[in-house]
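Single chain ahead, by itself, as structure tokens, in the form predicted on its own.
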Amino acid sequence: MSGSAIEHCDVLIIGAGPAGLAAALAAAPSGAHIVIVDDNPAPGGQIWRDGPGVELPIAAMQRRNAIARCANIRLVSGTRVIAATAPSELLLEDAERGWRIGWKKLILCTGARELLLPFPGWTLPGVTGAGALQALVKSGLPVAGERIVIAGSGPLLLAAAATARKAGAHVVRIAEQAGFQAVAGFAAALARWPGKAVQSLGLFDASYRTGRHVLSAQGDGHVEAVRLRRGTQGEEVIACDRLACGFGLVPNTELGQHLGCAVEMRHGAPALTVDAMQATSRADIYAAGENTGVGGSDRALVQGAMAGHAAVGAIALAEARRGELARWDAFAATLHQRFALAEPLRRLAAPDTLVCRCEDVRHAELAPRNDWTDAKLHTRCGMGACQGRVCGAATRFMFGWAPTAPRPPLSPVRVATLAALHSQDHSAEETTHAA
């Protein structure tokens, strides 16, 4: 890193998921000099998420293109947020450096992950995350002849059931927790939201089930088989190579924190608090897409494009979008509604089941402590390479507890990028004392 370059630019996005791709398209047109940082090797997040034979929707392709054409908008792919530096500057790391840049506006797009829940078997070779699964597949993993289980809660298990099938996976099983009428009222209701109600007709699939959630997993050395609850009908157990278990989404709301941004509860998970400008609590500071609330790509799109006018003082462009985005809060609700997790999902993990994966700390040991901090005291729960973000979210459904805020740094760093800023900061001291 170099010992005195920091950059500086008058938008920085973090983030190139549909929210993020869309709030630099609006800000664009004001000539502001505008930097989009992402983790990912490409731009789109999971939904648009590229990899070998994979082909994007016409959307998410229009603004790619339309990203690349901008010369005042600079995409930074592969990088990673490691902790904030001051008021308004960020530390980044990619795989050479790291290095700091400055803002005039910052639009924080980050996302959501998903909510994995512990239970007998979860840590078997072959279980992941339903979410997982269509990354794993998009970046090339062979699931061609696979018997593959989908379980858990929402619309991604039959986005990921589709994405399996169309690499050649055998889906013999996609088990939705929520009931039957449950789900056909989120059905019904999607007479509101036409283009849902198609999307959802070309993703359905004859292995569906409702009412039926995941017990344990079953294997010697990989999972071979998941043994799932049918409701009031008792268990079935289903021969499987794969088994791929999300139970919904959790907004990533840690660097929005870091920063001193105000997060509220939405739909039962902690989400960034925003104005009807998409502002945070902090100035300056703007969040759009799922870390404001899970609510979808449409949604994210439109907050996207309300947070980048907002941010470049066209408030008559965003605010012209509100009632769109009122179209979309509703379908978000509608969808949390009836797809809230049933009670018994909270008691899946057995006393010996690990629960934090990166200390090896088991239900057992967490089921007597008090809250967040004193199972982190006793027994290291979140304290690995993830800091919690599995394992916090898990124990917030299980227990009620609440995580601490986030400390630096939110992303595993290299020693040398450290040393670096040190050195950095330090002959900057010096040169002020020389003065």
Contents of the next structure:
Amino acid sequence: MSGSAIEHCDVLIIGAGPAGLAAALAAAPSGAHIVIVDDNPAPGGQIWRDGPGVELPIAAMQRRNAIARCANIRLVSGTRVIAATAPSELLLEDAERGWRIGWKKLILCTGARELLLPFPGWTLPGVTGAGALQALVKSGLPVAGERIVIAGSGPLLLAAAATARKAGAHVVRIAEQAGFQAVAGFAAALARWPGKAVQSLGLFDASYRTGRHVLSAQGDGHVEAVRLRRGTQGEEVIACDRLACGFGLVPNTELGQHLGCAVEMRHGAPALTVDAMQATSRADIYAAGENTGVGGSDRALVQGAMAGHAAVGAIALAEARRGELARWDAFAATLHQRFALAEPLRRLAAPDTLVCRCEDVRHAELAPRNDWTDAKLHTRCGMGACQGRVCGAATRFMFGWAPTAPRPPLSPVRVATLAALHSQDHSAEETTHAA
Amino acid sequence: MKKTETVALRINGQTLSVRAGTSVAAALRIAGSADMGTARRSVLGQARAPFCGMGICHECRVDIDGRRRLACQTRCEDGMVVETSA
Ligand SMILES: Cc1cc2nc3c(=O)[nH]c(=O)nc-3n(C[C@H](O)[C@H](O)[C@H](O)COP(=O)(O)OP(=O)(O)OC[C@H]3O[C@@H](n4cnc5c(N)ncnc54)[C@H](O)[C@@H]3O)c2cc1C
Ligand code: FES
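Having looked at the form predicted on its own, could you now put up the form predicted in complex with the partner chain?
And the full complex, kicking off with our chain again.
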């Protein structure tokens, strides 16, 4: 076990989703030594997540195979970034060891996570995110015969429902918070992006209802029923075994912010700032995909390719993709406009609803605080294992608080990994190509 | 991944056989049919199960072969020993 190794590479890519895979394939012809790091056991990111419950689409398999054929790309799965240990060096940890990796160019492709909002009962076993349900089913979660309610906002609700239904679940209700007009407007606008239109037709579901949102999950020890608000027509209670709630996506900017990259508000959430070549405010660091603003996998693929080309100096190749990117940026703008979250969702939590799931902090304890830092200091909100990933995005939405840049470690870390910080540079023989 | 192979692991002392590639989060559910796959107890003692499914919320953390790991980002392997008391 070479726990004290320091690895070196030319281009380091964090995230093996569509953006990261495209970046690696675009940079590979330069001959640069490329390393891709991802915390999941297999590459693919959120949309191409592998597991016993999936048949991967051809687009995903092609890229995986292409990466495997490139001798100058090393894919490091099941590995998390813990902290920056020097201006061009990161500390990594996998199940076995911790080690440092130095890079010349870094491409951040860290994707997005779901916006998960607190409501009474949201901590009951059986409540998950909507994309989370999809991810868990793909990883082998058995849902055959379960009655499932999916609620929240955006096209991901339909994708999650399709995955659950294919696995044998009864999707008894899909509740979209956006109104009928907004959703119909989105469907009509899809004509400009024919690929997306075909995709969404395939996902249509008879249990889909607009203008509804979750009020609470009920049950003793696990979910037994869900209460939904039905527009202006009152409420409905639906018996179910599982509730999946997702309110759209939030860019994963934490690592970028930790490295000093600037962020800006895009579509209502902080996103990494990038220029026309996907460079961040740090000239040696690029960003691509959902962490620069949520816009779907096609946009992530184009941005990833542009970042990969730019990082190895192939500027003309990057520039050639700009028109395509504009098309997907327009798609993103339409998506966010049509699925904007309704005002009442800011008030789903009751006084005794836990907002910080890690430290069990109630809404009533947070409501009197002035801002995120004040809340952290007085209630321990955001100080637990998830480091504010869930409650930070939620309190931004509920109270308008701006979470501060994350402090290292970015993820709970083993002591042995920290010990790797005190090691010497073993370079050559430890610089493994041995994928 | 060959989708017909199985692996055998132990969850809280119970031996379980699952399809190769199954996450520990999914295996928790398969093992605990009544509790929806509870992984840990919260500060106030509530049962918590995998929630985000993607390595963000840490609600799924368990001890795997003596190490604290995220069940949703760990694949079941032959002979693995999982404890949820964490
Ligand atoms: C749960 C979920 C399900 C989705 N399902 C669909 C779908 O079915 N259809 C669809 O069109 N779109 C879906 N999306 C939208 C999806 O985000 C994009 O379409 C696409 O996956 C974005 O690609 P990306 O490369 O930007 O990011 P991602 O695919 O999110 O890839 C980012 C990768 O980086 C990893 N990562 C992040 N931070 C670190 C770190 N610090 N260390 C190591 N690894 C890290 C992540 O685990 C992930 O594997 C989904 C999104 C989510 C959140
Ligand atoms: S379920 Fe959230 S980290 Fe595993």
